Amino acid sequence: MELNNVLFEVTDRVARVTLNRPEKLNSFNEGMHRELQQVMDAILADDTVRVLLLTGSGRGFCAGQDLDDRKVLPGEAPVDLGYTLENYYNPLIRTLSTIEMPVICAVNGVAAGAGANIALACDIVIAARSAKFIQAFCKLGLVPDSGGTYILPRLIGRARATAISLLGTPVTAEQALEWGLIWDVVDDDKLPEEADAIAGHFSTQPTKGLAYIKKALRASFDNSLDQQLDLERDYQRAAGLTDDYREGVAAFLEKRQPKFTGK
C-alpha cells in the first residue's frame, strides 16, 4: 500500500491512522480519500486490530474539503458535490459509525466542515485545548454534510446545532466538552499520551461486547422502548455466547485480571 496523504500503522492491536497533509491543514483531496479508503479496508480485513485511533498531523486535525480540489472557475461547469459525498465522505462516515471496534479521535487542532463531522462520528473524541470545531458550510452556501445534520442535534440538541450550523461560529474545545459534543479536553502536549492510553485500554478489552454496546446505543435513537428491550435481549444473548464473557466471569471468580481475546 503506497500512502502519501495518510500515515498508517498497526501496533499492539491498535490501528493508528493520521491524516497527513499538514500544509493544507489535512484537508481532503481525492488522493487522501482514496488512500483512507484503502486503509479502512485493511483495518476491516485485519482480525488482530481491536481499536482504531484517528488523528491529524501538524497544527490541525482536518479543515474539511480542499477547495482547490473542488473549485468552480468562471465559465466552467459546476462541480457535482453529491458525487464526492456519495463516493468518499458517506462511505467513510458509515464505516466509522458501524465498525465493530472502538474508534477514538484525537483532535489536535482545528476541525472544520467535514473534518469536524468526521471527528464527531467517532466513538470517543478527545481534543487538544487549542482545538476548535467549525461548521463552515454556511460560509460557502452549503449544507453540513458527513453526517453533520444527523450527529449534531443528537449530541447537543436542535437549538445549538441550528445556531452553529447557520452562523458557522467556532466552538472551542472547552465549549464542546461543556455541551457534550466531545468526551474530554487535555493540554495540547498531553493529547498523544492521553489518546494512546485510551487506545491501549481498548486493545485489551472484550471487543465483541463493545461492538454490541455501540450498536445498541445507536439504535436507541430510532427504537421504541419495546424495540430497544428486544434488541438488548438479542445482543445480550449473543454477547453471552462469546469467549470473552466466559473469560470475564472466570477472572472475576478467580480474582484476577481478565485476558480478553476480542472473540
Ligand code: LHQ
Second form
Amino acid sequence: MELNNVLFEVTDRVARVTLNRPEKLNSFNEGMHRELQQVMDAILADDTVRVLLLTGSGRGFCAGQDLDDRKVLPGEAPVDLGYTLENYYNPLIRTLSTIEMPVICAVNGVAAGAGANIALACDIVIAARSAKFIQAFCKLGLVPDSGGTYILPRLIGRARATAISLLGTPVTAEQALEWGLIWDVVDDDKLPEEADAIAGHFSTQPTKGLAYIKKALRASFDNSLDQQLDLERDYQRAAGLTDDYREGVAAFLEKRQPKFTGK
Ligand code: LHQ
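What would the structure be for the form predicted together with the named molecule, rather than the form predicted on its own?
In what comes next, the whole complex appears, and the chain from above leads the way.
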C-alpha cells in the first residue's frame, strides 16, 4: 500500500492511523480519503488488530475538507458536494461508527468542519489542552456533515449543538470536556502517551464483549427501553459464549489476571 497522506502501522494489536498533511492541518483531499479507505479496509481485514488509534501529525488534528481540492472548488460548472459526502465522508463515518474494536481519537490540535465530526464519531475522544473543535461549515454556507447533525445534539443537547453549528464558535478542549463532548483533556505533551496507554489497555481486553457494549450503547439512541432490554438479552447471550467470558470468570475464581484473546 503506497501512502503519502496517511501514516499507518500495526504494533502489538494496535492499529495507529495518523492523518499526515500537516502543512494543510491534515485537511482531506481526495488522495487522503482514498488512502484512509485502504487503511480502514486493511484494519477490518486483519483479525489481529484489537484497537484503532486515530490522530493527526503536526499542530492540527484535521481542518476538514481541503478547500483547495478541485473536487469541491466552486467554478463555472456546479459542484456536487453530495458526491464527496456519499463517496468519502459518509463511508468513513459509517465505518468508524460500526467497527467492532474500540476506536480512540487523540485530538492533537484544531479539529474543524468534517475533522471535528470525524473525531466525535470515535468511541473515546481525548484532546490536547490546546485543541479546539469548530463546526466551521456555517461560515461557508454549508451544513455540518460527517454525522455532526446526528451526534452533536445527542452528546451536548440541542441548545449547544444549535449554537455552535449556527455560530461556528470554537469550542475549547476544556469546554468540550465540561459539556460531555469528549472523554478527557490532557496536557499537549502528554497526549501521545495517554492515548497509547488507553490503546494498550484495550489491546488486552475482551474485544468481542467490548463490541457488544458499543453496539448496545449506540442502538439505545433509537430504541425504547423494551427494545433495549431485548437487545441486552441477545448480546449478553452472545457474549456469554465467547472464550473471553470463560477466561474472565476463570481468572476471577483463580485470583489471577485474565489473558483475553479477543475471541
Ligand atoms: C487549509 C484548510 C482547509 C485548505 C487550513 N483547506 N487549507 C465536505 C464536503 C465537501 C466540501 C466542503 O466541505 C465538507 C466538509 C468540511 O469540512 S467544510 C469545513 C472545511 N474547513 C474549514 O472551513 C476550516 C478552514 N480552516 C480554518 O478555519 C483554519 O485554518 C483553522 C481554524 C482550522 C485553523 O486556523 P489557524 O490555526 O490560524 O491556521 P491557518 O488558518 O493559518 O492554517 C494553516 C494552513 O493550513 C494555511 O495554509 P498557509 O499556506 O497559509 O500556511 C491554511 O490555508 C491551511 N488550511 N485549513 N480546510
